[in-house]
Structure formats: structure tokens, C-alpha cells
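What follows is one chain in C-alpha cells, specifically the form predicted on its own.
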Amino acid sequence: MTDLFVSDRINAVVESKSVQLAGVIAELRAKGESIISFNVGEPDFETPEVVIKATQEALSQGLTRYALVPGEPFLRQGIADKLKRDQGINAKMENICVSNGSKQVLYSIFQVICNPGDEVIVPIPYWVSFPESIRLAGANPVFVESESGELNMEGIEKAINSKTRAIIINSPNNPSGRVFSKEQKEKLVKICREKNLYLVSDEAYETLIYGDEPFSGPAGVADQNLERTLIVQSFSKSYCMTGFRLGYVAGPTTFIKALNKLQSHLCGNTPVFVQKGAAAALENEKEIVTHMRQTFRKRSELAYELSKEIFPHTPKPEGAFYLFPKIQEELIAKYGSDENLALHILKEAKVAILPGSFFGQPGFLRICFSTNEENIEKGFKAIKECL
């Protein structure tokens, strides 16, 4: 039987490799193997009770019908208030569109701002969905190499040409755990103003930073009126709402109007009962986030010290819940690649981690410490023994 036709744009993208690995791990567990997960970027905390209660109340009140495409006013205003409170951004409801998770936000952004053949600059290392979201718009990701996870500002400027439409960054960074400096963010905003580009800023881990300074993205640093910056945000990481699939974008009103047109055909709206849960998360953010941040800071210190014993070139994480050690040359020589090393660790140590090549940076490993301290200690002990 002849295979049915599949479009070129789908053939041009690859399935999320982290999702593929999750399938392999599920198969091992189905066979009775006990696997420690250092691979899944998901907080191990339960969804806050206040969020569950608000969602349940919305369901019992019958808030289950069609709703406004960009999100209900109560949630968009809550998001605008948060942006003003936390980063000094002059946002209004009209600057916000709520979508089904930050993955849909990213897909929609590039559908709106890119024509076929356009380019988007993607610093390495990058989150796995960035380049595929760009390719799905018929555009091309242009990768810029970096050292130790820092932004290569000179390389970014050199990559700009007449086809460039945007630069995308993620800080705190997945996979490196880096928090980019205020000076770098100011420079990026300046470049985008001068070159008439969008600056797409994925800020999913904004509440999970371990330094003394509060988080501020490019808009908070140098674009308070959202003239160039598109803030991509999720309720998944900060509020332990991964299964709720809710995210949003904040940006110029002209962009939001264009995105609303797309969303009106793409999904219509996000569920109102989910939006009610998200509003409760925003209203109770301090109580939700404080304990979680303290816990992850403690875990980051433990994981960092244990990782250094095995992989000496482990940068100290500044945010999110990831380590991104560089693999020493003798291990690369022994196992051949970061993917082979990660597979060896999975099979022999029964610990799941991700190779840096998934994130555009071969020769590294991404180790997620979003699990309890006992598992962190057991996992690193097993890795050490298998090497």
C-alpha cells in the first residue's frame, strides 16, 4: 500500500527528542526497571490546593462554554498587573493573549511574524522546541554558537541580515541554568530597535532564580512599553500546573491583534475553568513560589556539588532546575558521543539524563534536579559507579 502524502513542513521538523526518550524510559519501567528521572523538566511539587479549588469551583459554576479568544479579562488583567509589579512593564489587557501552553505560544508567534524563507536567530544551547516552531512557519533557525552558555553578542550581530525577523532567548535558560546579564538584555533590545526585529523572550523559569537580584527580562530592563519584546510565559514551572496547558504572550498591541486572528481559527480559546485556576495562582504567587524556590535552591547546591565530583566542568546553576556539565574528553573518547554516554548511564545506572546534542550543544549533558534529595544522591551515586 502506498503511503499517504505528508506535507513538506511536517517532514522538515523532528519529534521532540526528550519526548522520544520518555517513551524509552516508559518501556523500561513497564519491564520492571526502576529509573531515576533526571530528564523531565517538571517540578515534583503537587499543584497548589488554591489552584485546584479555584478550578473546581469554576467547573461547579458551569464555566465550561466558549470564551474570548485572547483570554478572559480577569486573567489578562492579572497578568498585566503582574508584569507591572514584577518588572515595571506598562502592560494592559490588550497586550496579552492567553494560549494553550507556551509551545502553542511559540508556534503562533512564528506563524504571525515569519514568511517562508525568513530567519530567526537562535543562540546555542536552546530549548528543543525553538527551532521546530520556526521551521513550522517555513522559516529557518540560524544558530549562534556560545561559550559556557553565555550569549555570544558578537555572533548574534553578525548573523543578522535582510531575512532576519527575530532573536529568541530563554532566561533562566533551559538547558544551561544561566541567567543572562542586564547588560546583555539591554544590548539585545538595542539591536532589535536598530534592526527592526522582534525579541522573543521565553521567561518560563522567572521565579526559579538563585541569586539575590529579582528577575527582570529584556522588557523589564529596557523595553517597558513592549515595543519590540514578545514575552513568552507558562504557568507550568512556577505554579506546578504542567497538565493545565496554559501559557501567554505579552507584546505590542498590533502583534497581539494579529495573533488573535490566528488563534481564533487555531483553538478558539483556552478553558475558562483553567483560567480561573491560573488567576488563583497569580493571586497567591508569593505563597506558592517562596517555598518551592527555597527547596530548589537547596537541591541545586546538592546536585552541583555531586555533579562536580563526576563532571568537573559543571557550571553552577543560576536559575531553573538544570545542570549542564561539559563532558571530559576521556569520556567522549570512551563512549563516542554525549548521546552514547547518556544511553550508557540509562542502561547501566538506571538514571535518565539528556545529551547536550538535543539542545544544539554536543559534548554536554543536561541533568534535571527537579526531584527530592534522596533521588539526587542515589542518582549521582549510580552515575559515578557506572563510569
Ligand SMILES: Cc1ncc(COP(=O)(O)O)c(C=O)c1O
The other form holds:
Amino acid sequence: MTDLFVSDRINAVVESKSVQLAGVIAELRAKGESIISFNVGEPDFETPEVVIKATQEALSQGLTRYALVPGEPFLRQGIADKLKRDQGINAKMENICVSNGSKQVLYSIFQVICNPGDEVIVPIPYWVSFPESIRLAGANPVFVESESGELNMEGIEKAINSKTRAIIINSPNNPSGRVFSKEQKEKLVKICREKNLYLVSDEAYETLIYGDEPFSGPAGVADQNLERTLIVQSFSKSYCMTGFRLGYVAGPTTFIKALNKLQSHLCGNTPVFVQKGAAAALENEKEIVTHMRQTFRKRSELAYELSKEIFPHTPKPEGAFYLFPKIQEELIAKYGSDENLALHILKEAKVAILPGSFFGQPGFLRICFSTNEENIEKGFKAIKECL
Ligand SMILES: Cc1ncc(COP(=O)(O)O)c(C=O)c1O
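Can you switch from the form predicted on its own and show the form predicted in complex with the named molecule instead?
Full complex below, order starting with the chain above.
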């Protein structure tokens, strides 16, 4: 039989490694193994009742038809109001395009802003979909190293050249759990203004920050009129709506107009009943988020203390639900690599964690504490015993 053909473009892309690992874990579970998941970046809370209700009502009212490409006015206005209220951003409906999750809109963003051969600066460690979304646009990710997850501003500046189109950041960060400083965000906006670049700011973990300062992304800090910044946001994490597949981008109207052209051919629209659920999430944000943040803050403290006992170079998480310890020399010498160590922990301790190399930073581990305290204690105990 002749080999079926797939494009070079898709051959150049690697499947999400965390999704791959989820397959291995599912196989182990199917064999009856009980695995503690420190790998899945998904809140373990139920989707809020108000969201479910609003979605069901919308379905009962027959809101099941094709709809506007960038999203219905009620949701885009709700998002604009939220951006003003939380970050002082002067967004109008025309600055917003609602998408089928933030993953989907990240893909579209690079299709819209990059020509083949262009470059996008990606600080290490990065979320796994960033480089692949850039590659799918025929552009090249240019990685900027960091010692252990901090933002390397000097490296970013050095990486800019005439092919650079954008810098992408994610704060609170997956996988490092870091929150970048106000000064760093200000500086990034300044650089992007000077060099005529887009600043793509993935703010998926906005509501999960553990310090006293309220969240503000680069637009909130220094680009309130959205001249440079493309805010990428998701309903998945903050409102426990991973399966609803809803996100959005807020940015300059010229960019949004161009994006809408692509979205009209790519996905048409997001379901209106899902948008109704999302609008209810925004209206009830305070109640939804307050309890979840408190719970995650407590978990972050417990997980941090337990991780330090095993991996002394564990930075304290400032946001999101991840720890990102640097593996000590002795363990690297014993197991050879972060990937081998993660596999050993999976097989022996029955705890699933991800190696830092999945996120561009070998020698680290990403440990997700999106599970209850009992599981966190059990998981770290098992890891300790297997090393
Ligand atoms: C940084 C970051 N952005 C976006 C997403 C995905 O969001 P969505 O479910 O809206 O595609 C994730 C999920 O892990 C993430 O970690």
C-alpha cells in the first residue's frame, strides 16, 4: 500500500507531550493501577452551578444557531467591562474576539501576525502550545534561556532583529508558577513600542495569584488603550470551564478585524449557549474565584513545603497551580535526565508529573497541585520513598 501523505507543515509539529503522557497514564489506569495526577493542569473543582444553569437556560431557549464570528455583544461587552474594572483597560466590543478556547486563538494570532520566516520570542520555560502555534504559521520561535524560570529581559532584548514580530509571555506562568513584576511588564511594553512588535500576553491564570497585589498584565500596567498588547484569556482555569472551550483575545481593532476574517473561515463562531455560561461566570466572578483562590493558596503552601523536603531548589509559587523545582545534581546523576526521573516516579511512586524538558527547561520538574490536600500529601510521600 502506498504511504498516505501528510504535509511538511504538520510533520514539523510535535503533539502536545502532556497529552501524550496522559495516554500512558490512562493505559496504566486501565490495568488497574491507581495513579496520583500531579500532571493535569485542570482545576479539580466542579463547574459553578450558575454557569451550568445559564448554559442550560440558553439551550432551552433555543440559542443553538450560527452566531456572530467575534462573539455575541452581551459577552464581548461583559469582557470589556471586566478589563476596565480589573485592569483599567479601555476596551470596546470591537477590541475583542471570542474563540474556541485560548489554544485555538493562539493558533490564529500567529497566522494573522506572522509571515513565513518571521520570528517570535518565547522565554523559557514556555507553555507547550506556544512554539507549535508559531511553527504552524511558518514562523520560528526564538527561545530565550533563563536560569530557573525568571524573565531574562536582557536575553529578550538581544534576541530582537528585523524578523521579530512578537514577544509572547505567560504570567502567572505555566510551568514555573512565577508572576512577572510590574517593572518587567512595563519594560516589555516599552520595547514592543520602540521595535514595533506585538506583545502577546497569555493571562489564563489571572485569578490564581497568591500575593497581596491584584493581577495586572502588561496592558493594565502600560498599554491601557491596547495599542500593542494582545491579551489572550481563557475561561478554562478561572471558572473551571475546561470542557466549554471558550477563550478570547483583546487587542487593537485593526488586529481584531484581521483576526475575524480568519476566524470566519476557521471556526465560524463559538456556541451561544456556551457564551451565556461564560457571561454568567463573569457576572459571578467574585464568588467563583474567591473560594478557589483561597483553596489553591493553601494547597500551594503545603505542596511547596513538601516539595522542598525532596527538591531543595523549589521556588515558592506566586501564581497558577504549579511547582517547578530544579532537580538536584545527585538525582540527575542517578536517573540521567528529568524525563527518566519523571518516568521512574510514575512507575515506582505511581505519581504522574511532567519533566521540565517538555517546557523547554531540562533538569526541572513540573508538579501540579490541582488536587486535594490528602492527595498532595500522599503523592509527595510516595515520591520521597521512591528516590
Ligand atoms: C498558559 C496556558 N494558556 C492556555 C491554556 C489553555 O487554555 P484553553 O483551555 O482555553 O485552550 C493553558 C492550559 O493548560 C495554559 O497553561
